[in-house]
Structures are given as structure tokens and as C-alpha cells.
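Shown here is one chain on its own, the form predicted alone, set out as C-alpha cells.
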Amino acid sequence: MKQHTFDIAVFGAGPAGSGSALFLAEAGYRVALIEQRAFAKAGPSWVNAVYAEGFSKIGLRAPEGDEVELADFPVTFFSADLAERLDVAASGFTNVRMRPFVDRLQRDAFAAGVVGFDLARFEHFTLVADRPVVARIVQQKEGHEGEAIEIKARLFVDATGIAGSLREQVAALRLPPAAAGDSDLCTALQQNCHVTDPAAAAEFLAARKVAAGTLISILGTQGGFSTLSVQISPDLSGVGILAGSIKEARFLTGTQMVKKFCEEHPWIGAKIHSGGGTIPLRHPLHRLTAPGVAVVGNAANQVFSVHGSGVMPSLQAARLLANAVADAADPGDEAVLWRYASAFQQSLGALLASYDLFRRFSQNLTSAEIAKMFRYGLMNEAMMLAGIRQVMPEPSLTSGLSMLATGVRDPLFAAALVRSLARMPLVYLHYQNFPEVPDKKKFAGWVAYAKRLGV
């Protein structure tokens, strides 16, 4: 059997995986990157817009080139029935086409010294005092069954997605059966097709009063958690399609709505590219570390819940994990991983978590309830920016005149949005108190006033 030694095993080489591979190659690791798939395989290959600011904050190169589709379009956000609208003229969004934007930081990976393991299936790890210390991986080759390989490391980091292979093997980070229902996954599809007749698809975008390069996002399109969003080229020649609902069988699911809406509208032709999967949408893990364990990404549930993006969180987290071990001796010293706990917890963690109690909020309304919020000015060009900026909204004189009005209209409505909104700040507030040393006692208090809080 082969055996190689690495200061840290990065598993798994989507944008978390192969970002925390090139954020620790660079902080002056020897990293092993390894991915069940083929690299070229790894990861998502839909088109996801992302704020475009986040990037220079975490020290990364923005994407250019063939990653970027469209840059800093407007949006216009409407109501199931299109009755009611808000439009957003500069959003600061960018389609990154995911898939040449992963190959990208994997090759610059490589490039900084990190060890690629593609094909290679994550087996058991051998633990010493309850820390890992080899990973067993098998690696296919052709014609041949598959290779055993010993992967030591000081530190390994489970960027495997909502599935957390590695997680789900050490004790201290494993979840409980009922950690997550159907009600906290999203299931999602994204889809660009050509456009057959440009002329038809000037009408659509005429009975909408939006320009073409618009992306037009249908929010409660089956109620609760489902979005429908288009968006035609400026040049009439394609169409991008995003759809995404909980994983409920009331709901038609992602892949079933986009499906809908090409049979829907003739005008859409044949698909170019797609791509899709489940989402986990509930707060971020309370734990995401152990002695010798990082957990980044999906398999820590870093995602921005209220859109179901996890791009930028996971890029944010990789950095963080990857400052916080800078220089350390041992990286997978419990001591030293949990300045990444930390970091984030106080940080994004505080973000997400407070987003969440929204999300979850919103999730029970009906269609016609979701109208109301834009109606009563709740859904305003502040608010929808924050959620794309990914920021914690500020308090202003026009969304306090929203909720006196609502009140006054629709109390029964004001009174539920008014419990679930006035918990954001006590969440928020509560993760920048997360402990800042690997202290039991106060952690089992910090979770427990967390779930306290509905997190």
C-alpha cells in the first residue's frame, strides 16, 4: 500500500475544497487535495451570481475572462403573479460560469505546490485518542480496481459537501439523525438554452417591462421557499434559467420548475449547459472543528440560506481556516483550529444564522403572503441589497414606517414578521460572543442559548 505524508489532506475540490487547498499552499503548506470525481468533474458546472465585491476581500482574483457571463446587471424581483415588482438598477452581480472558475483555482493550487488525488474515494481513518491521523483512500485506475493509499496528515478538512464523508466519521462533528429535515434542504437547477425566436422572447421580456440582460427573480412561486429566475441575454440569443424550492413533495422541485417553464414558453430551445443539486439551507454547524478536523463549505451549512448561495461563504470560510493555521506548528491543534471556529462564528456565522430566522420565516408564507411584503414596502431596494451584498441590513427610517404601517393594516401578518425579525439582532449579537478558546463549558452554553434562539 502507498503511503504519502502531507501537513493537511484538503477532501473534496469544489470551490471550498480547492479554495482552503490554495489558501494553506500559499500560507506555506504541503496540502493534498482530494476528490472522488475527476477534477475536471469537481464541483458545481451551473452559472451562480455572485457579488462581485467579496472576492478582493478574501484576497482572490475576481473572476474574468470565460468565469464571467454577465457583470453587474439589474434585477428586478417580482411576486408570484407579477403583480407586484421592485426593480434593483445596479446590483452588483456576476454570472460566474462555476466550472472554468474552479478549474482555475485548482490549477492555481497546483501551481502553488498542492498534491492532486482525483478519482480517489474517501475509505476510514485511523484515529490515535480520538484524532485522525491517516486517511485511507482508494484510487481508481484504469483497468485496474482501485489503488489503497494512506494519506497522513496533521489536518484534515471536509469540504465533501452536504454529504460531510469525513465529518460524519469523527465523533465530535457528527450530526444527529435529526439534524436536518426536508424542510432545510433546497432542491436546484440552473439552466442556459439557446433561444430559438428572439422576437418571442422580446415580447416576454416586454410584458414584464424589462430590458434584455435583466435578471428577473420570481420570489414564492409555489409559496414558502421556491424562486423562479430568468435572464435573456442582452443580445437575444440565450436564456438562463434558476430554479429552486424545499425538498417537500408539495413543491415541484428545481428541476421540475425549469422543466415547466421551457415547456411553458416555445421560444426556449435546446440546453447548452446545466447543472443543479440539494442545498442545505439551515444556520452553519455550531461545531465545524475537532482535534485534526476543519469542516468548510456546504458540509458545514455555510450557506446564505435566504438565496441558497454558498459560493461566497465558502471562500470566505477557506480563507479564515487557512489565517488561522498560518504559521502553527501543528494546524490541527485543537487550540489553533478553533481560531477558525471563531473567526467565523463571530463573523459570517453571525450573518448566516441571523439570515436564517428570515428564511425560515419566510418559508411558511403563502404566494399571496409574499405579495403583502412587497405591497407594504418590506421587500425594498435596501433590504435586497443587503441579501445580495450578503450584509446585515441597517435599520432605517422608511423600513420603520414599513412595519408601523403593516401594522396598522395587517397586524396579525405585522405581529408573526415582527417576532421572527426582532430575533435577528439577539442571534447576531449572541455568535459575536462564540468562545474564543476551546473551553467546553462555555461552548455547551454558547449552544444552548443559541437553540434558545431558534438556532
Ligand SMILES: Cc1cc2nc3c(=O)[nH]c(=O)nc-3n(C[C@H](O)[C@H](O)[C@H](O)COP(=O)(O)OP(=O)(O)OC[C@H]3O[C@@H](n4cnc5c(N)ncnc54)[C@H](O)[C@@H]3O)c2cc1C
Second form
Amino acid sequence: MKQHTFDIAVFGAGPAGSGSALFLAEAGYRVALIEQRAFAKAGPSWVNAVYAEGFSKIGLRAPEGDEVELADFPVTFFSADLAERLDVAASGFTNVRMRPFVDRLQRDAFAAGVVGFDLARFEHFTLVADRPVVARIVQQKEGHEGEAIEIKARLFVDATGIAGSLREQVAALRLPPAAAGDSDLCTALQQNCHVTDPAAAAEFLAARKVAAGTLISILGTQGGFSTLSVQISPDLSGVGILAGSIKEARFLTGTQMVKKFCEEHPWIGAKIHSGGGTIPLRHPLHRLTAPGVAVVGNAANQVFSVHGSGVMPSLQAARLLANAVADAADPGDEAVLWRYASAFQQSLGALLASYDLFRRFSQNLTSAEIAKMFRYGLMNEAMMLAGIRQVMPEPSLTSGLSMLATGVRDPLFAAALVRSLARMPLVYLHYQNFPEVPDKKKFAGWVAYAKRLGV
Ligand SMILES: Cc1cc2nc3c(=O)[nH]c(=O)nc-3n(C[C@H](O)[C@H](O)[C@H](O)COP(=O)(O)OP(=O)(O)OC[C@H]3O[C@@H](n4cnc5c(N)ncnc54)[C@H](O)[C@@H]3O)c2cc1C
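Moving from the form predicted alone, what structure would you give for the form predicted in complex with this ligand?
Time for the whole complex; same chain goes first.
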């Protein structure tokens, strides 16, 4: 059997894995990147909206050229019955074509010295005193028998997406079976199509009083969490449709929502591309590392759950991991990896977990209650921009005039909202107090209190 030795082996070549491999190679490590599909098919292949300002903060060139479909467009949010609306003039979102973007991350990683193994699936670990030291992979090149290969490394990074393939083989990281129920998963599909009748597309926009290029986001047609977004290109030649809903039998799936919308609008023509999958919505994993293993991206639930956005959080996590292990004699050492866990939980973890309370509150709302959020001014521009930029909302948003007005008009609804929002700053504070060092007792106490706060 072939054997290779690296400092670090990263599994999964989506944004989290390709970004991690790049940053870790730039930090001077000998890195392997292992992907079960062909590299050219790894990770998302559709269009994702990403808040572009984040890239400079993690030292990554922002998407450019053919990686960008459209930048800084307006967004109009609608209630399900289209009766209520909220216009956000400049969202700061960039529609990123993920295929060329992930290709670039991989190219830069290989140029930095990363060694790639594609069509190669993680099988299992060899453990020494509970620490993985060798990963066995099986590489299945076209027309050949699968070849087993042993990868020896001091750190194994799980960036295998929602599968969490490595995580599930490490006792300290394995999720209990009930940890992620279907109500914490979103099924989503993004599809781009030609527009066959530009005049009819223009009528569709005129009826909603929005300009071409605006992202129309209809909230709550399939339960409180769901969204159906439609964006007709400025030249009326194409349309992008994104739909997502909670993975429960009573709701249409993202795929069904897109299909239904296309059938109802005959001006939508042939599909250009589409892609989809399941997005984990639950707060980030409490435990992100074990000796010899770190988890990043969807595998760690590092997703801004309110709108199911995982691209920027996974790249931010990749950067924090590379910073934490830089210059370490053993990048898989428990205390070294804990620096990544604490840096993540104290910053991004605090944000993602706080917002997850709001996601859970809003997904239980009916379409009519979502419409109330618009009417009462609770769904306002500042709140939506905080969500897009992935920052905490200003305290005035949760204790301000609109909240008071809601309390007067609809005390029961206001009470439920306050119960949920009031915990957000508590959760944020608690995550900021994530233990700095791997102290079992302190960590257990931290987890217990997080659970009491509902995250
Ligand atoms: C339809 C849709 C729309 C979305 N829209 C947005 C958006 O607008 N903005 C945004 O920020 N996010 C969006 N997301 C979420 C975003 O795409 C994910 O959060 C992001 O891709 C996560 O990256 P990742 O690298 O962690 O995982 P993935 O992209 O899932 O990559 C994991 C990789 O690991 C590989 N792998 C799995 N198992 C193994 C194994 N055993 N061995 C080797 N390799 C393995 C997989 O083949 C895959 O290539 C959307 C998701 C969907 C489905």
C-alpha cells in the first residue's frame, strides 16, 4: 500500500477545505488536500451571495472577473402574500459563481505547495492513544480499481461538509444521534435559467415595483424560515432562483419550490445550471477540535443560520485555524488546536450562536406572523443589513420604539419575540467566555450553561 507523510491532511475541497489548505500551506506546512469527487466538482457549483467586505479581513482576494455574477445589488424583501415589503438599496452582497471561485482557491493552494488527491474518499483512521495518526483513503481513478493509500499526518482537518466524515470517527467529536433533527436542516436549490420573454419578465418586475438586478426575496411561503429569491439580470436575459426551506414533510423542498415557480412563470426558459443540497442550521459545534483533528465549515455547523450562509464563516474559520497553528512544533497538539477553538467561539461562534436563536424563533412563525414582523417595523433595514453583514444588531433594534409599539399592538407576539431576542446578548457574552485552554471541567461547565441558554 502507498504511504505518504504530511504535516497536515485536509479532507474536502469545498470552500472550507480549499481555504484551509491554502492558508496552512502559506503558514509553511506540508499539506495534502483530499477530495472524494474530482477537484473540478468539489464544493458548491452554484451561485452564492456573499458579503464581499469580509474577504479583505481574512487576507483573501475578493471574488473578481468571471467569479462575480453581480455585485452590490439592491434587495427587496416581501411577505409571502406580497402585501408587505422592505427595500434595502445597497446590500453589499456579491453573487459569487462558486465554481471558478473554489477553482481559484484550489489553484492557489497547489501553487503554495499543497499536494492533491482527488476521487479519493476518506475511509478510516488508525488511532494511537485516541489520537488519529494515519488516515486510510481509497482513490478511484477512472477505469481503475480503487487504490488504498495511507496518509500520515500530525493534524487531520475535517472539511467534508455536512457529512462530517472524520468528525464521526472521533469519539470526542461525534455528534449524538439527536443533535441535528430535520428542523435544524435546510434543503436548498439555486438555479439559473434563460429568460425567453423579456417583456413578460419586465412585467413581473413592474408588478412588484422593483428594477431589474434587484434580488426579490419572498419570506415565509413554506414556514417562517423559508425563502424564495428571484433575481432577473439587469439586461433581462437571465434569472437566478434560490429557494430553501426547513427539511420537514409539511414544507415543499427548495427543489420543489424552484420547480413550482418556474412552472408558474412561462417567461422562464431552459436551465443554465443548478445545484443544491442540505445546509446545517444549528449553532456551531461546541467542540471543534480533538487531539490531531480540527473541524471547519459545514462539518462544524459554521453557518450563519438565519439565511443559511456558510461561505464566509467557513473561510473565516479556515483563517483562524491557520493563525492558531502557525509556527507550532505539533499542529495537532491539543493545546495548539484549542487556540483555534477559542478564537472561533469567542468571535464568530458568539455571533452565529446568537443569531441561531432568532432563526429558531422565526422558523416557527406562520406566513401571517412574518407579515406582522414587516408591519410592526421589526423587519427593518438596519436589522436586515446587520443580518447581511453578519454582525450583531444594534441594541436599539431589540429594545427600541418598534418593539414598544409591537408590545402595545400585539402583547403576546411581542412577549415571544422579546423572550427570544433577549437571550441573544446573553449567548454572545457566554461565547466570549469560551475557555482559553483545554480544561475539561471548565469546558463541561461552559457547555452546560450554553445548553441552558438554548444553544
Ligand atoms: C442551494 C444552496 C445555496 C446556498 N447559498 C448560499 C449563499 O448564498 N451564501 C453562502 O454563504 N452560503 C450559501 N450556501 C451554503 C454554502 O454553500 C455552504 O455553507 C458551503 O459550501 C460550505 O462549505 P464546506 O467547504 O464546509 O462544505 P462543502 O461545500 O459541502 O464541501 C465539502 C466537500 O467535502 C467532500 N467530501 C465529503 N465527504 C468526503 C470524504 N469522505 N472524503 C473526501 N471528501 C469528502 C465533498 O465532496 C465536498 O466537495 C448555500 C447552500 C446551498 C445548498
